[in-house]
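Presented below, as structure tokens, is a lone chain in the form predicted alone.
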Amino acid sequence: MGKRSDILLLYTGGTIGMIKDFKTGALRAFDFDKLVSRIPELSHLDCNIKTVSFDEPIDSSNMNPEHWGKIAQTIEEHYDNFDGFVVLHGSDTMSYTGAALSFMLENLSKPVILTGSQLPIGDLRTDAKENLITSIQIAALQDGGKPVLSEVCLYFEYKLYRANRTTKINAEHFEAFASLNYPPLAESGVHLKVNREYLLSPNRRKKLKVHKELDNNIAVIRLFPGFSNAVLKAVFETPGLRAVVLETYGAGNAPTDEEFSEVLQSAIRNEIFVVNVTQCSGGSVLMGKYETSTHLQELGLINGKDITTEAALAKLMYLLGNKISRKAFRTVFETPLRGEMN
């Protein structure tokens, strides 16, 4: 028998964190002190459970960078004492989150899952059980000793994801998420299959390193037919801005017109990094593939390849927040840090 592992979860606001009152049937937040006695499963799983939240609950509507790394210092600060961490969030915002984290804690080698709920944790079908139980068990997932999960993960409705890879696609179903660019790191069914192969393997002789200066100067800018080309100057014009996500069609084509090249040159001149990502739900950027996208590569946009919007925004944040110079920008922004492109 190895050792019990520990497990940290925090909780940060949302829905799973919400109770009935019964008086006056409105949700309120629950006391996470009492979580083993609103549910007693949790007794039955093979690892010490520690519990700390938010001094305020937040809808994940409301989360920011600063948040984040609230998020980040206390995986810091509790990091050597624990073998596994839970965040408990908000489902709205959970891909940015856990996109951010994954590039803010380098050198990761304990799992960090997060976690939420479509119905409040008190409600009779709730499925905050089902993800609460089976994240907290992942997380305690040890072989010879060591973590499993070295990585962000994202576990919603019987599947565990690397969190940087996904995105919401519903609010209503059970199956909010989906990562199409990327297998499930595990599946959750009468048995926990742990896909390995799709793993990050962590560097334990490197010590974990924490990021928290992110720089959130930028903008997104999706293109649709019609779109106006007064429009992207003005959000280039926007002062202060460093960094601009670009929505294009397909495999990351966009409009011919001599005058959308013209504001995107100019943005680019005044030292403007544009990312291009598909706002396709899944697929890549080609960049060079179609004539609509040679001119993109030929002025400079940076190949968002398949990452996602959210990934997208958190890495350039990161990159930003940790001033790496203009010439290798372009680099280390299309080169796979923590798994979020192939």
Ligand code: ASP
The other form holds:
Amino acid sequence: MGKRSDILLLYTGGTIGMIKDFKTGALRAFDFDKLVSRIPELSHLDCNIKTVSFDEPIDSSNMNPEHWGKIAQTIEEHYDNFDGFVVLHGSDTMSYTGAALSFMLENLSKPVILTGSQLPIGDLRTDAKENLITSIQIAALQDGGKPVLSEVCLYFEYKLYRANRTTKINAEHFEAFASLNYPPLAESGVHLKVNREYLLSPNRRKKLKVHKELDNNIAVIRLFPGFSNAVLKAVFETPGLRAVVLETYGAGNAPTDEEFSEVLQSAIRNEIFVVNVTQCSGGSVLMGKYETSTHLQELGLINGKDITTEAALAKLMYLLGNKISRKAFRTVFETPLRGEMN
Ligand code: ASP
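Next up, the form predicted in complex with aspartic acid in place of the form predicted alone?
Expanding to the full complex; the earlier chain stays at the top.
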């Protein structure tokens, strides 16, 4: 029998640990120690669990790159002493955090699993216990003394996903996330089934490198029929703006009127990177497939392929923060770095 895994559980906030404010009835984050005492099952797991918490747990709508830095730093500080990490996080922005951490943690060779719940842990019908317990079990999985997973994942409602492939799709159902462009890494039924062919393989000889410098001078623009070119222009004229995720239609298509192209052209001339990402939840950008995307290719938009908007934003913040040269930027963006695109 191998050694018991050591798991670090980091509580950042989110519904999982919330209680109802008795005056207003609104859910707010509460003390983490109380959370752990509500799950006696944790002591039955075949691993050692240490818990740490944000000083002030937050609703994930308040998450920002500084918090991502704190999560990454906690993992960095404890990296050598633990076999796996479980991050409890609100579901609202969990996909963004998961995508960001995937880029921030270069050469990761241990699992980092984000999870949370739709109902607080104290609720009779809660989904929190299954999510938490299975996440810890997955983080503790070993094979020949090495962790089975070595990437940033998101576990919710019986499925483990690559975090940077996910999107929150439902505010009501327990099945709150989807990963339409990449299959689940593991599924929890009577047995825990890991789909090994879909996992990233780590390079264990390289040391973990944590990148905390992120540049958030970026924006998302989602097209819709009737979108005003004046608004487009105004966004591109934002002082300091460095990159835009342009959410286009279908396989990466957009209007072909001259004014639209001119606005994009002048933005690109002003050294703003524009990434073409489809606003469809699944599928890929294929610039040049339709006449309505050939102009985007000619203008020099970066091909977002099948990346999610969440991962595109995180990748931009990471690449801009790491001062990738203008020349190499497109090539690096269009290359999968953490399995975030095909
Ligand atoms: N508003 C909550 C949050 O994201 C929702 C959740 O935890 O699921 O923090």
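Positions refer to the first chain, counted from 1. In this text, all values refer to a predicted model and were calculated from it rather than measured experimentally. Rigid core: the largest C-alpha set superposing within 1.5 Å between the two forms.
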| item | value |
| --- | --- |
| Core-aligned C-alpha movement of residue 325 between the two forms reaching 2 Å | no |
| Residue 21: Cα shift of 2 Å or greater between the two forms (core-aligned) | yes |
